[in-house]
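The chain below stands alone and is given in structure tokens; this is the form predicted on its own.
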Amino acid sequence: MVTLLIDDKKIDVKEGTNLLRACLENDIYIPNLCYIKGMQNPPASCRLCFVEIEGEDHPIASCTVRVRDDMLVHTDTPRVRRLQKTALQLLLSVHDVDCKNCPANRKCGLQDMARFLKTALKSNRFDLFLKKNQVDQSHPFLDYYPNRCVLCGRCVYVCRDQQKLTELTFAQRGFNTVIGFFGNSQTIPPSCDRCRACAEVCPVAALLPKREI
């Protein structure tokens, strides 16, 4: 075990264990997106997770980090707020802000972080760029709304490590990124349908079941 202090908090943790984890573990929170409980090696993609550690000459990603003994962190800086508003601005530059039509609606990851961050869902910082299609319904059992996807991987996460499949992952580059699928409707598992895995893993209701629309 090895002991640390975050925000002036004093907590007890097992040596190596991920800094988000255990600051989430100890009612610390951090806004993040991308990272589930038990991974090993999260992606960092949403770049949400910021904190400050002593030594260190700028912000991290917790959710890159291994605590150490005598780590001090601080989750509640100017620097750290700012980057972690401005990553949610940028994710809402990519995203069809319609919560009251949204079945993500109350219960949205992005809702709750612009709570936290006391910062509002639309802002005119950053032009908005949505693609051009609404949705993908090229899947035999799932929707995919790719205006609504923030890209934290979780679906991809939960399908491959999780379940042990290999239906989804990231296509296309850049602004044009969505969650494509591999196989057709012949040659993905019945088993997917009965799974719902990475539904309810998403956020945001980008990934409905068919029958659920």
The other form holds:
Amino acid sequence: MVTLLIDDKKIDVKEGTNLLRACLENDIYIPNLCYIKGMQNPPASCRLCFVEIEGEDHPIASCTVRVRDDMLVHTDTPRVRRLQKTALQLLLSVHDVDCKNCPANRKCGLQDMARFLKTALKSNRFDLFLKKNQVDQSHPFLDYYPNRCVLCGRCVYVCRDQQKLTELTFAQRGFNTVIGFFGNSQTIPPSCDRCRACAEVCPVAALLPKREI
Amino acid sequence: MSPANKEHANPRFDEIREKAETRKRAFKEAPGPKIHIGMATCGIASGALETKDAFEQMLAQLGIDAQIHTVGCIGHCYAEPFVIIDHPESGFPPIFYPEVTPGKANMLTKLFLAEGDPRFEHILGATEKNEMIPWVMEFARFSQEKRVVMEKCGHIDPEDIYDYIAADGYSTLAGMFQRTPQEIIREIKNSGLRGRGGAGFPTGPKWELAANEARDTKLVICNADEGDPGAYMDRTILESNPHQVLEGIIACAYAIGAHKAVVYVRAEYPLAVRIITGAIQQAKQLGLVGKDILGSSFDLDIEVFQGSGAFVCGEETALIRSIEGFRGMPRHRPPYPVQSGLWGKPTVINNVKTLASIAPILKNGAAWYRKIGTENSPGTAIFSVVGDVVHPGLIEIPMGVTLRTLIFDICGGIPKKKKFKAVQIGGPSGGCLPEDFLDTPIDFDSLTQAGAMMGSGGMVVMDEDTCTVDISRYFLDFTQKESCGECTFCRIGTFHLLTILERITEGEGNEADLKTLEQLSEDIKNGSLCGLGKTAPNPVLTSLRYFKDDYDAHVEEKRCPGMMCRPLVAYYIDLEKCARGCDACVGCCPVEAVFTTSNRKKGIDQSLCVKCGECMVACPPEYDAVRKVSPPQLAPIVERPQQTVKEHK
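For comparison with the form predicted on its own, please write out the form predicted in complex with its partner chain.
Below is the entire complex, every chain and molecule, led by the chain shown above.
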């Protein structure tokens, strides 16, 4: 066990625990999207779970840090909040904010964070850019909504690392990146229909099963 | 004296070297002139293949017995395709001819090789000191360079291993195997060599970290995924002297205890891929790579892996993912590749230039290398200087030389008597520096301090007719397209930077945009996952800092000072200067925007003009009547007559 101080709160956790997990399990909320409990090497791609650790020059993504004894962590500093707000606003600038028609309404990762960071879901800091294609229905069992997707990669992770399937991938590059199905619906195994793990981990209802089981 | 300087007997290598020297002697002593032609990608692109054909045909036609020796690139891009003719019988020293077209090749064969007239008007210089022709070393472009990495580039045939060996190549191996890996690491550490891939991490300590990893399998990767726009140092080295890189790879592998190495080359470099693959094969045949190298019982297998065209794969963790067969996306560091790299094994990833520096260091010793360059950045830097300079090309200089010396002395300054405006160093991740920084010494730390970075060595020089806003837009367009799309800041943030910059270059920007640009740039820099995102806003941040006037002009006056942003410029014809009856501009206009006025002069219909600038090019210099202005309202309105000449027909 190690003892660390997070926002002046003394916390005892097992050595080597992921710092983000340590915070979340001790009721210290840190905005996050791409992390799933049990991940060995979190992708650190959503760039939300920043904290400041004493001795480090810059805010650092807490999911990439393992706890050490006597670590001094601050989760609520101006630099941390600035990065988190910008990241959230960036995500919202490509997000179709249509909450009342969205299945994720009230259990949405973006809504939670916006409330926590006191950021409007519709801000005018950045222009809104939505993709033309509202929904990708090329998969036999899943529908994909690119304008909801935050590209956290949770779905790709659970499909590959937990279900040992390879049905999902990131496709395209840069701003056009989406979740893709490898473009081949012929080779999809029936087990994919029964699994649904990807839809369950999606924080924003961007992947939905075509039919309820 | 450094132990590296001692001669080490190695019967196997001595045999190879003797063969190489015999071949070199035979080439030298062969009767007739020798023609050396630069045949790297740059040479071929400017017509070296045709030049070579022309020489061959004309030599056959005239029955001259001459040797054609294909070499790599010498780095003098302005002179491509270049030829060095060594014709001792003529009484002249070897002569460097620039821009040898097939026509020039025919002429030189006839007049110089057959008749002995070297055609002085076509000479750049002699490659040896002599009484008749100026020696090339009398020109700053040659004399102020310090060639360590590129010493043999352009002098040896990259596709013939014996050429390299005869030029003292692979000579460090025999001695190296008599020293312990720790001694090799110490030598590299003492040399102070820093990674030439951009970040400048010290090479010796990197090797030491990998060597200290107690694991059975370790790997070496040579990073040749060069992708910066305007940078081509790695390509040139691989194409002109691949064996020097292999020699460095062998040393690195021996030092850290690796038995497998990968050269990661981008597939867009087909010639480099062919040459390095061939070089590995040749080295294998001679027992310099493979099992039991030179009887040392050290094994090393080297393989070539071709990248599939993603800029981000130059980032080491993305590169590793890509070799492993995954989408090339960077991951968080630590763990660093030296701890857990390719297939989870300790991996040293070094840039081509870093590895090519190893052989000279081992040969001449760390103390010799330390004497070149500065205290904290020893050695040389290679830049591909392009843009508005008289003598562009690859330039290897000792670290610490100032930007002014590099741009104005070595590269000949700005052409057409224009003024210097900015220099972009380090490619899309680097920064744009103004005139005030011309006296900055070129080394890792000084450039970083100025807001630019060494990067991989791309340098674009820009004259007064350049718009720094548009340049930032260009680089952001590049990084935005090349972002892997993994992390939020880089994927979405750079896209917003680009759209804002586009808006400004179209004259639609406002004060708030400038603030957003700056704040978002800072956030992207601090928030991104990998080096690509962290450095992507550098062009914006430096141009905002040093060229704020450019931004203000675009936003407040809707004016582009560099007159590059099309929506903010207009062309008009100065009726005072326009000549009656001249139709040069009419014919070249692609949209028929040029019309004839009532007094048979010309005017431009602004509503049709697409601002291509063709009329300006076409207008004869004695009239010089076409004017370019910004903002566009400055162009006087000339009414198109009711009935134009054309409609009379």
